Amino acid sequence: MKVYRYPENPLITPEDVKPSRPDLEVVCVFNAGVASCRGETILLLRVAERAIGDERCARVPVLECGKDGSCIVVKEFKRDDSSCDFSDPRVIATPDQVFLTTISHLRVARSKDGRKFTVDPNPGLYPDRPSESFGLEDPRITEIGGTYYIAYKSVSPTGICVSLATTTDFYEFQKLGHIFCPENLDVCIFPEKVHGRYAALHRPVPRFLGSLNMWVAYSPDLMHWGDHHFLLGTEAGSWDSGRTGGGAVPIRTEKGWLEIYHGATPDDHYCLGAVLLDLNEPHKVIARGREPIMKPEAEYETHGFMPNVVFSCGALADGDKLTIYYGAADMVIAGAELSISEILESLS
């Protein structure tokens, strides 16, 4: 498979970002959303930012919400403390309950050539309720009707929401609240309606049978989903055998949907596949990737935050050009180019 990365890669780093307040630093950005919109390519970028601390004390930053409205505070963790784990960068875990060490938000990236990118100066979507106390993360962008429906996890101590959130401009934005209950990740809405309902993608996380798999879910509204079907599992011994999930919402082809999805291996080795679904009842399967279009290969890529990670929430096709946005080492966005008729043949 050719992919051709592009050579200004990484294209956002978190020094292209400014902190959303003064007491915070980004560290990470990555994993955006993906749109054309009024001439430019928007991305719509999840920042993670922690609160500016030193070696003796962990600071993490979490949104308090009250009677009189919602802010972000810093809690204070000492290194010293044994009752705590430090081990995970992610996360710190106490006695009690375990805290991220950042907190994200979504902030819209525009450009003209889809390769040079000016960062909005503040947040687009921010934390500013309860379900979001940890933070919103991974946007997929659905355009319908001139409307942009943002599917991205709302994060909190009582678990990953999947909400949904509006624009026509990426300008302004409504919140439309939950439309998947904890745990559950990785949701791309199809870009058109099957048989008169909506359909999407998406990934409950099993905590006593079964694995992390792709299912699709129907809905007359947006908001109301059921009708749910199996899709796609891992695979033993495969790229994809620790988990599997929806990446780039569904792209129209003359043989079906396809779908760029992730998989990765029980140690967190993240890649990029492909998969085909019919286009009539996308929850069926017509051929699947047996290796990844796309793997960890760049410095950037495999050093970072999360070494050997490429994840993607969305790409562009213009005819047979695929462009793939995608978060390298969970640190950084970069992009690159493929050939959607090779993707086909590569599928089984």
Given for the second form:
2 protein chains.
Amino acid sequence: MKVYRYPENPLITPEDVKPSRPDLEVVCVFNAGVASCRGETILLLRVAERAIGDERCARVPVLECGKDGSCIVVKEFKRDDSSCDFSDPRVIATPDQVFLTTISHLRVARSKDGRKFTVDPNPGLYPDRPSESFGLEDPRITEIGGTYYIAYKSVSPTGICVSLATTTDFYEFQKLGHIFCPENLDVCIFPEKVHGRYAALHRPVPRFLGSLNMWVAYSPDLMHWGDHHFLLGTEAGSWDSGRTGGGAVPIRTEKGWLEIYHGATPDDHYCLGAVLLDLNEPHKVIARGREPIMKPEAEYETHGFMPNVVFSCGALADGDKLTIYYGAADMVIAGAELSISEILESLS
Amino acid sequence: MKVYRYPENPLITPEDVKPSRPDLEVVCVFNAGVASCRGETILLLRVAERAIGDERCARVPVLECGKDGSCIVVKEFKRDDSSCDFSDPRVIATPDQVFLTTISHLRVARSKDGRKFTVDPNPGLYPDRPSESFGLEDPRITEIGGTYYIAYKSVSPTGICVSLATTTDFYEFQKLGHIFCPENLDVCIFPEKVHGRYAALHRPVPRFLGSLNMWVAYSPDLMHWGDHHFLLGTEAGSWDSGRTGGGAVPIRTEKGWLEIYHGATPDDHYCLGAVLLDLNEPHKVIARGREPIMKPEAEYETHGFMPNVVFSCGALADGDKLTIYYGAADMVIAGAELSISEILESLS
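Please give the corresponding structure for the form predicted together with a further copy of the same chain, as opposed to the form predicted alone shown earlier.
Entire complex below, previous chain first.
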């Protein structure tokens, strides 16, 4: 598979993003939703911020909500507290509760050429309610009839939900509430109705039975989802043996819906793959790639906050050219071009 | 709290239920959906069957689906195979997969007086598709406009979903598909629309963040669900510190929706409790009982397949009298009468 990585990569790094508050620092900018709007390429960035800690003390930003509104507060954990687990850089586990080391919001970046982006100085979508107290993450953007629907993770101690927001211009946003209950993520809404209903990919995270597999759901109105179908499982011994999850919003082709998804091994080596879904019944797989279409290879993909991760939340199709934007090593944004026909020919 | 347990208890035991196949035995009959239909009290029993094993060999019934239909097959596991875990009577864990020791279907029992039941000789709802290969469990029945909507767990290696079926007479049933994706259970659909939408209690089972808490969702059509709200969490040190989950279909009272739910400690001591929900916004708790309304006390509740379990999937209100049917020790069906006004007065 020919992958043309932009020589400008990484396109956006934490240094390009102004913190939302002076006492926070941006550590990761990654996993961006992608849209075309008014002649511009829009990236809706996941911006992960942390409180500035030191050798003795880890500091964690958490949203607190009261009657007068919401505010990020900083909680402190002493690093020599043996009751706490600091081994995963994303998480601090106390005996009572898990905390995330960063809190994410969503920020717009705009570009005329798809390579050079200007990042808005302020957040676009910011946590502001109890169900978002650990942040907003990993948006996917679907344009339907001039409205952009943004499906994103809202994370809190009560669970990881998927919420919906809308915008028409990427300046004003409206939050509409939870469309998938805990624990779920990687929701990609199809760009048109299928057989009279909206459709979405989603990725439940079950506890007792089942693996980290992709499912399809249907909806009459984008807010209420049901008729869930198992779609794509992990394959033992394969590059996606640990998990699969939707990546880009599905792309209509003559042969079926082309979905660029992510898969990972159990030790979190994330690649991108492709699968072709039935045009009328997208819970049916027509063909699947046995190999990834893209693996972590560039230095900014193999080194970073979480090494060896390429993870896409969106792509733009223009004729045969597919521009994939992706988070690299959970730390920066990069872009690459692939051929849609070459991807389709690789599926069996 | 005064609890009048029927002197006839247990009302239905495994001996009262004819196996669905000659090579299976009924080991548990419990967790029944409840309805009134044509002057009769209907229980839609969960009937758990197992394959007859011996000291050397455990045998597990599993549905297999092919092009020509579906059929229960019996898988064998040698008890001296140290790679398998037989410690939980409900589960056999192999290195590759978890199996349930029993497979459940749903069976109708009918009664004129609510105490003496006649069990149908054949199953009402039987597993017949891949997503039901480990069985059907724990139905809740909601009557709306003469149609009975049955929400039940469909269990398979791909996950525990909640599915919907309908009937008008409890002789013919129609399966409609999955309404909640993995991992979810304890879905109780409200008996009327609330502010123009249907409502349901549900109990997601998240893996990474969140506990075993009750949530509320809304729907325009009973098939597609969204606008999820966290409802009722576990309380540390309390009788429901391990989990909460919907029990009976909510009962409309002047003060709010009365919900009889189950709670358990982390070591699976299951009691019944009560909570009062806002009539117009049932994702808001008005009052909650600090003590259970019913604890395992009778011999058939403290001894059985899973000791110390009272677990209800349905109740019938008649004036102030509430008749709760419940699974006792995950093995038999029992009934008890309580006073609705006394329950309401106990909430704070």
